[in-house]
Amino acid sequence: MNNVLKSLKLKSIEDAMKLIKSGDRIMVSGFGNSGDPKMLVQALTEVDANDLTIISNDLGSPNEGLGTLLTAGKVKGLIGNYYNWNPEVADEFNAGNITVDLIPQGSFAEGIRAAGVGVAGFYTKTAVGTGLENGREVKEFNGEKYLLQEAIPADVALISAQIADELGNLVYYKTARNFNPIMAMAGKLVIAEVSEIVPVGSLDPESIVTPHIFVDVLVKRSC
């Protein structure tokens, strides 16, 4: 039985990338260089998929990490919060080549989690009275203003974990966990890049953060 389950989820990176289509909204985990699926990101720059909306904390640096997607002209929109490392984001936005939806980091994380648990949105005081309020609903509760943040779903989530079992249960390494668990919940299709795959029953149940029901594809990290 385990071999059957393994064959259903473990794929080559080439086969995994074939599941991504032009126009997809793609979540990519990571905070800077921690917890990001480097191999999947590199493969994404090489597939025939364009007009992508990238949902991520940041966009790497020019022509590095996720920044390679922007340099290659594959991005039509960004949803995230920290683009200071990549000046090409501002250049492309100001030129009208991409859209950028800036969301404060806490609201960004909670918006992803909301999508994963089936919540349409939530109200927060964060960003009220700032430029980020423009175009969003503002509502008053108990005499104070709150901003509506809608849930942030994705067609595909590219995530990274340290260890998976053959079912797809995931264990993360310390702070490399970051956005990975909530993105696994919010993506319709979840592709997990992992360093090690072990037999079912090998993992301590208390160490499993992402249950296998959230993981569709496993890709073994090559190094």
The other form holds:
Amino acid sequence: MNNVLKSLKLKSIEDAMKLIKSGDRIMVSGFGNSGDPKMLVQALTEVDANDLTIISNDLGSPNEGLGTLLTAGKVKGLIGNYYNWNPEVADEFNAGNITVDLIPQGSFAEGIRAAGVGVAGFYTKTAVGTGLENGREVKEFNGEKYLLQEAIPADVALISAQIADELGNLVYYKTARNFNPIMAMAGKLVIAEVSEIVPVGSLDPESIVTPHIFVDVLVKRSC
Amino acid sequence: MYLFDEETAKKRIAQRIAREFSEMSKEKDLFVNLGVGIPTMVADYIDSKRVFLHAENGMLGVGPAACDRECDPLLINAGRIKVTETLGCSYFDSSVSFGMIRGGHVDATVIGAFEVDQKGNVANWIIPNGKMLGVGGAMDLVTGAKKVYIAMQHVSKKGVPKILTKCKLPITGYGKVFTIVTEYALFRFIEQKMHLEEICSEITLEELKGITPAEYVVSDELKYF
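Alongside the form predicted on its own that was just displayed, please also present the structure of the form predicted in complex with the partner chain.
First the chain shown before, then all remaining chains and molecules of the complex.
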């Protein structure tokens, strides 16, 4: 009897990219230059799909990392929290070419998690009374004001991990973990770029951070 | 009025805050998040093994900046600086990281600021000049950390006061500031009032008043540093 579970999720990057459609809301993991799916982002600049809404912490640097998507004219809107590393974002926004929804990083992260775990929204004290309140509902709990942050869902999540087993269980690497585990939960379709794929059973179950139930497609990193 | 050169001013600020954290960590392990700029320098002067640095991109137990030999491009702090590990450090995702902040588990955050005012309001996330588009974790940190320390030079590079009666720039968080440390003074907010607790011995109270539009009470036990 053969007990080996071979991967049903492993795809070529070309086949994986065919799953992306124009107008999609696409989450991309990473913080700065760490933990972003570099190969998937590169491939995304070359797909036919456009009018994309990119949901990410930042947008890399000018024409670097996620910044290449802006240069390639793929972006319709951005949802994220820190674009000061890429001044081209402010330029495009000021010129009216893209929309930008700025959300404090903690509310952004929790909004993504909420989308992944079936929570419609939550209330936070962060940003109450500030320029980022943006007309959202303010509600008092125990005499303190809280702001409604709705869940942030996505059609597709492009993520990055260090090791996957053939089922798609994922293990990360140091601060490259950042948004990956929560985006893995929030995307309707989750494509994970990984450095290494190992046989099922070779990862310590206690070490698995993202269980394979969240992962749809595995793409092997080529470098 | 006595002027410190920029390097000395920054060092004095970082050293003063580091001394406070070293003291505080004698009683309990202390968890601290440091912003970019002068706040990052605080780590260089902490004289305690029981101050644990938190980076909002998902690490507790952040070590010193990495040198070329040990450099790992995927191991960075929230300012994108390559850093090292310390014994007992851990990694976690961004929602857990901000859960630590919002949930009140982080004892203190040290941040820079464009302006602070006498009500403990701080403005540090944007100058609305069309060139900036980012908030990062600033609002979560100011709102969630148990104590907010402002580490900044007393006046701007152009000599404009930064400690005001009322902030003019967009606010990051209202009434959240606990301590302001500049090269000239240390102010604390006690019962919504700003108190001058320490002044540097190189300047007079009148000179300090001249560069500090905010209303403040001079502490009965004013110290010199």
